[in-house]
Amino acid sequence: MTTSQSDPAGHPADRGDRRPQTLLLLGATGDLAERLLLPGLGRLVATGAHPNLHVLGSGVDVWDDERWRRRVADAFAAAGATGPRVKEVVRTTCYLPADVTKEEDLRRLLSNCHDQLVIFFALPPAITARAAAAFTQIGLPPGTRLMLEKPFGTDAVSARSLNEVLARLVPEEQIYRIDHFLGKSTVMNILGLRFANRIFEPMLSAAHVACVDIVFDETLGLAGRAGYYDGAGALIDMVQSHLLQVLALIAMDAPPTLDARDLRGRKAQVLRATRVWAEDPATWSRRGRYTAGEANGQRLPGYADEPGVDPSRGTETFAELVLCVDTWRWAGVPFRLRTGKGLAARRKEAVVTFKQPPRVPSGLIGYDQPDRLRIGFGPDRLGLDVNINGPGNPLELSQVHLVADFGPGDLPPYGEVLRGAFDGDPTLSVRGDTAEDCWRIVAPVLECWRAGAVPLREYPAGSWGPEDSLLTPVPGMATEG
């Protein structure tokens, strides 16, 4: 998955590019950097693939180098990252306090960055937009690559505005709108399953498929993320970004190659054809919020009682919507997307439910479940639910579950997206027009919810969600307690 593109400085953007690089991490003292970004970076550094990397952290907190190095060392150790390169990155990393919305602070940061520069915006969307605007006033070194965390903007208008600002800084090929949900292994698992197996690909169309469910259920509650989550909610946090990207991979036609231009072009085509079912978000969406209860053995307070939550916002912790993909392949097939916190079981999978056979011979007994293809995420698994003749009465059908593990990837998701930026490979990043289309798809739902046309249902933590949920829970391989 390499590209033939070059950066403005004329350097080849491929996996053989091992020039010295600097990673400037904005928002370095935040939760995202500690929990996900730094551990992923540690695992990547431990591979030895990027031997000439310097890391510069920055945030509004007044830290010194020693405190920052302890943060980096602890995160690397927690990820099991060891070796001489890991020790060298910890020894040489530095920290500079800065307000990234101020030009003078950004100039000071850039003066401490050398070689080929990668900037990671581990910041809230509004601060990212202000920082990007400030960079336009001072410029960036040639060849700079920008990495932006989701959500990209706060709505379609802000996403378009941010795209316009970024386009004044660097070419599109140097912008990495990351979605760690689409780590390399997950993407390759889906593409390999779909396009390297003739047994499946002809069946994935409206002629054979009844519906597609994309589910990300969690037993966890807020887990201390009120500062971000209470301003976003389940629809923006998961559906607008992660689940729509999975939909695109499942529904797109085969790309000619796995080059970034071909793969991202196919995903963009699918999302341009996606909209709310019957253009009726009041009927085909649901939202909910958990109340006190017990999920997976853990007692959770009601969401409205969580520290840092403003109950008057009406933030949802559960979101469902039904979409249609108006292409020749998928017209008429409902794509049902669902995510929730504080639910009865952890379930992270895409499920393709096939239509029933035209006729089951009357002599066969017990056909009551359709065939299903399951693609699990974390752990990555492939499953098939098929009807066969079981032991005993040879005329009696029973459903069996066939499961295969894909196995873990070489790196955790954040290690994979960082590797893409360091190597100059935007294949796994989200293209600008696609980011805007994701906001367009959910905009009618957000508007409907804000108008109160869909009530905010409450559900006890540890339950399956609101009683009027659009998806009936289906037990399967990716469902865990």
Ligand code: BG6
Contents of the next structure:
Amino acid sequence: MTTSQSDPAGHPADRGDRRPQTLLLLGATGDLAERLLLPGLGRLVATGAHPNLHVLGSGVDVWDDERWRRRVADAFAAAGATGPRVKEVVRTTCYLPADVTKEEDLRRLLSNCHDQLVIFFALPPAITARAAAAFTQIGLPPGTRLMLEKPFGTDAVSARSLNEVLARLVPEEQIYRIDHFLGKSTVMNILGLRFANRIFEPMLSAAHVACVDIVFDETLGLAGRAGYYDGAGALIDMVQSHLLQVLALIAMDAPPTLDARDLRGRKAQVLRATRVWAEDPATWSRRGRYTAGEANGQRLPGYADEPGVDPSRGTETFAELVLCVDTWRWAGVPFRLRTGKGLAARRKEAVVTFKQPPRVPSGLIGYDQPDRLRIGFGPDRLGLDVNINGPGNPLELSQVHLVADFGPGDLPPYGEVLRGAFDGDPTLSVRGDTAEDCWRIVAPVLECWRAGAVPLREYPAGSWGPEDSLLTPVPGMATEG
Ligand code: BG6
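Next up, the form predicted together with the named molecule. The previous block was the form predicted alone.
Time for the whole complex; same chain goes first.
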């Protein structure tokens, strides 16, 4: 990635430098920080590329520095992050308890930050909005960068009003709306695959593609995350954010460069043209919730019986919807998005299914499946299903699956997105208008579900999902148990 020259509004970008930086982590004692953020940070620090970094943790819990340092040290160690820089960050990090919705607490936090400031809001959307509003009352040091965890708002209206509040704090190019899928090396590999090869790109259009499936099936259940997940559900947790970002990378036109303005501009164009298929969410969406069962050898209680879940909310653990991308290139091609928890197998991939050849010459026998291009997001691999002559009769076709592993990235996704913010490069973050557009795309589905127009189906944990699922498993698909 190159550092952006300017944001969409033409503001000069805040170029990366190595002046001392402070990462102020709000929500530091939470699950996100422990499981993902701190491990990603540890790996980034271990690279030695950010030598003057100070980390200040803050949360409502009354912890002292020693307890916090243990948390940081454990998370760094679990991520395999070692070396002098890592030790130094652990030694110098501090913790301050604070209620981030209170101006006096925020003032106290800011008075402890003397370097260039990066603030990570690892907080639920409602608290993020209140904290951002409180910051407008006290102001932020010049050059402060803001990182906001998903979901960004809770609907299009709250996303817009959060954008308005943030715009009063810092310019757009200093706002990093985090979608950690953009930090996954395989997701970014879509760019290399599409635009550094001649053979795929000309085929990726309505002339040749029958449909595109973006699938993220997990065997894992709720994993103790009721506090967050029960208020979100699969559609908001995965589709509104991650899967729409993947769709944008697969469907967008080639950007002239990979800088923030070009790449995010291309993604924004394609998402602006995306809507529910036939504008009929009642027909083209499905939702479900797992009941007790066994997924991947793990016994799962029914979602409704998980501690902290309020079953009357009707939160879905499975969501599917079909979208159209109304552009010259894609008109008429269904983009089918699917995700769920507690399913039979891990299946995390985007599959482009090509149309059948106009005519398979008579005499060639056994044609029964179209070609497919697969991009796997764990295992990270590229697959191509093609029809060739099988053994024996040279005129008898059989499908083979060509597979190549994508090289691993040098950082985990959260390390990658943190690097973007430390370096002043917003390429891997979601632009404000795009965040609002992603809500606009799913809004009719949420509305229709809330009105009860699509039943909440139950599926046993360890099954393939609700029986009326729109996407039956594709024959020959790669799955991992
Ligand atoms: C998170 C979702 O953003 O992404 C989780 O909240 C989901 O529900 C996770 O399991 C999947 O991402 P990864 O990186 O674990 O594959």
